[in-house]
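Single chain ahead, written as structure tokens, the form predicted alone.
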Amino acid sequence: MFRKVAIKTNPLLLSKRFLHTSPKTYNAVNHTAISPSEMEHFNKLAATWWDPHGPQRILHKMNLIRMDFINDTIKSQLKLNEGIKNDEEKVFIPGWNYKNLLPSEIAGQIEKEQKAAIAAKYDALELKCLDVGCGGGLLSESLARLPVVSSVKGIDLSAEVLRVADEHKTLDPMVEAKLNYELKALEEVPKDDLYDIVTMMEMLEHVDYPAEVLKEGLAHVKPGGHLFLSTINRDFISWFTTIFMGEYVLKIVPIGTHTYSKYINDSEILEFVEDFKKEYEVVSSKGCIYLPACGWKFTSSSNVGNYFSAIRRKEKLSN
């Protein structure tokens, strides 16, 4: 669980960041929107938030990586078989593990059999999208050129960044028929409101309530489907490689971008996720790391520096 932690508290002796669940959070208005600081910071951004070698080229680089999660998890928890009854028609998925067990060609088409199967029920799936924090649109864009989403709305606090992205979004007529963008904090969205996709990347640590985020961004997604989320775990490779090296040293990153005592360590995430195990899983935890020579790549650990999560809402309440 995650708590708020006083700006005086040394940032490297934080061992928790509680999610703040006091009756002053629910009384408060927009709990979910960021501070004023905050969104001061980003105002100054708005301007070159679509320069690919300004301020934000480490989102700009980023954002590719996102996309490989969201559409990697999507796939991976397709249910091939799911509706066919007539069994000449279900793809062969065997119980135990055949690359090992059979000859290299038939494993290679049983393989090739149960790839062609996953493709074809993805690209027949239509979702609808609610990228929350969503800036100047990176992500929005990005997700409204999938030819399985059918519309996207990103929503966000700050009226002169979405003006830049919705300037930005006339540029492409295809992503402007999917996309809509809306000046509002996340508990503004109507109650029935709910989406296939909910995303939060990198706002949950710019964020003082992240229990109220969190709760309210999944109320929003619909049984079977997905909230992606990004953040950065809470200790010393993330304050030196996010705040020390990107925003003092190496200068790719805006200094006053980060705010350390509200990182996230991952395990967090689990453990409020698993209050609400009945309806909520963590289906997917992957780890990255900024290498300026390569990029964003994926890490072997999500314990690490920062870290992509998916949370997905079951279809039927478990026992």
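Numbering follows the first chain given and starts at 1. Remember, predicted model here, so these are calculated numbers, not experimental data. For the two forms, the rigid core is made up of the largest set of C-alpha atoms that agree within 1.5 Å on superposition. What changes on going to the form predicted together with the partner chain:
For Asp87, a C-alpha deviation of 2 angstroms or more is recorded between these two forms after rigid-core alignment.
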Given for the second form:
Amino acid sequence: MFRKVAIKTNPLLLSKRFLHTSPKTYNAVNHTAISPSEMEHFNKLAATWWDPHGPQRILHKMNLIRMDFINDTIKSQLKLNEGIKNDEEKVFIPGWNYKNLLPSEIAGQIEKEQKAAIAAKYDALELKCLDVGCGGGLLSESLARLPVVSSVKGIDLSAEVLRVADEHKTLDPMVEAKLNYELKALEEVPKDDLYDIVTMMEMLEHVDYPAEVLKEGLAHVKPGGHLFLSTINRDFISWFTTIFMGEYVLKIVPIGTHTYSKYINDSEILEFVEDFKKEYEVVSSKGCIYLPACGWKFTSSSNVGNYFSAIRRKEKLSN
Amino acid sequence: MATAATTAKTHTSDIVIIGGGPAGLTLASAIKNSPILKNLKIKLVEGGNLIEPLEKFNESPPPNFMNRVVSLTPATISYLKEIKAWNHFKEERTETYDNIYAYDGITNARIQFDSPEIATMCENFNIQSGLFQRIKELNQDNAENPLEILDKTKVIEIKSDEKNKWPILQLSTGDSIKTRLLVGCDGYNSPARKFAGIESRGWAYNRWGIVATLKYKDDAFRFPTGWQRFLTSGPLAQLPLPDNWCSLVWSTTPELADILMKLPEEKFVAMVNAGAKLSPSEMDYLYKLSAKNDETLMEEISWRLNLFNSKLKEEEYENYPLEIESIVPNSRGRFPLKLSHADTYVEERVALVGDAAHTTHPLAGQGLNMGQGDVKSLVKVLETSTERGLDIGSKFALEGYFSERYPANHVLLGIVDKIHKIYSTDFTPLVMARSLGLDAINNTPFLKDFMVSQISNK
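Having seen the form predicted alone, could you give me the form predicted together with the partner chain?
First the chain shown before, then all remaining chains and molecules of the complex.
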């Protein structure tokens, strides 16, 4: 049933990419594989992955807002007064706009209390993370450094790039202890391995069967946990910024980095998750854009250009 | 004291701060004060004797004001309050003033700034003592991970770890520390800057700043005011301290500095009074007398000042500072003045703060305040980088600090340098131009307000 729905809503699956061999699989059809040309492209980038002033600088910059998006989403999902019965101990969260209606000293005090409560709850977290398509490990290392993260597993299909990741992690003792890389496809991760955070950053637009990959990823999210993804909408602005300006004019990324037909719209993600709404919900969607010399900035519309999306697995099945 | 080795037994730190001056101590307090950064392992290394004298100052402060005094801007004080250090300062030893009065040494053209709490004079040692007390307070709340101050400890050598390039400091105690980030708050000759291979460019002003602690005569009333007279040899500044005391900063040529420093204290005081009022030609004559320690010097100064004062109209009395009565014995000191600016403030594993990054002429009272601005910016960058899981020692994470501070500092250094140059000449057309300009600005309220807001609220 899923496949029928997926094919109807996602034109990507209409293309003739069903039968396909990939060098690293033991199935005739590996749903989460990437094409040989994509593999070659990433292998070439392996050596310069960690140079912040090299061809991957834009990725280093994007990593900054990835972490911001993950932090903001997790913090906004914390339930401050959960499990507190005594009204005195509850943090005051008015259901109205207190910043406009109360004098600034009092509003400031309320905000301070809320921030302190959020920080306390946040600091108590212990998150287990899975980074799918971890590449050289930019995101994996950043996650591993957070005190609230207990472990990070990074998986990728390119041995070259994983080698670079493994080498780099040994340079920082804080990261080495918590981080583990494996050359494997998402489907090879044991079914009952569940994670608080699953990430798929700049990854879905490189795989042949993104719907399958996303479904597989969602299955590994713990109840109450999140899957964070970033990808690119299939529209003119995306083509203009990522391919025309990015690859050909300003040459910020090598030509061939992006394939327009593989881009996925934010609305398609929403529709896809809608089919599983008893178990999953999209809690946040944010567009972003790269401004040369300024870095990545969030935008007000997630259906144009690059975007992030956060999908949460509900603790209990809902109706 | 463990002997160092680059095996697992080497001490490891997240941040090592070199330098226990105001910049280093403010940075240390601010980091430990931050809820995001307070769990970092931090050590502060200082070559001189720091802890004992600071404890002593706190318990039994000296009866006289010390001669190294700085002007703190409202922005600086606001930050010190933010990190909860200000209440540990001995406020009774500070003087907050509303008026600044700057006038030309040749034409007496003047500019007057009158803004509530425009600046606060504070002894350097009071700053260090206040910050030290705050650090002790923070350490009490953070017993598992206190900030360690290693004083009387010199850094003998700094090497790079072979594998991950983290700096390893070899200390004079025999220990060594390997650290993720090294912050140089170690002054103009910064060893940290040299280790990072960062060039610093600038020039010596060929001027010395003479400092002393003086007492005004109690014969009239003045609001506490910062006075600065621009003599051609350099500005003579009298900055207010509590109880009619004042701090002198007289920037002058090496030759005149020699003459003034050699004078007996009574004659020195007389020269300060002369410098605040008399004309350039009279001053030249008086310098000649001073060079010989001539016994007629006091008399000369006395009758010339009487002549000058008798010619003043009543409303003009307040255009000049009160005369100095006495000097705290042995409070005269001097330091060389120079401009410098490092090419960059950050490198892999190294950041520079304060005088290690930039030095300036004291005429605008901005040097230490620029360093405080550096601290505020660096702490914010460290907080954001930590929240994002970045390696705080990487140049990529630190870049934001350099790009925020460098332009602002560069502009201020440039402005102060130009002011020095404009007032160092006695070339008549330029003197007339600057006097005209000063009078014009003095009569343009919105321009003065703008200048005050730039200097004090950055």
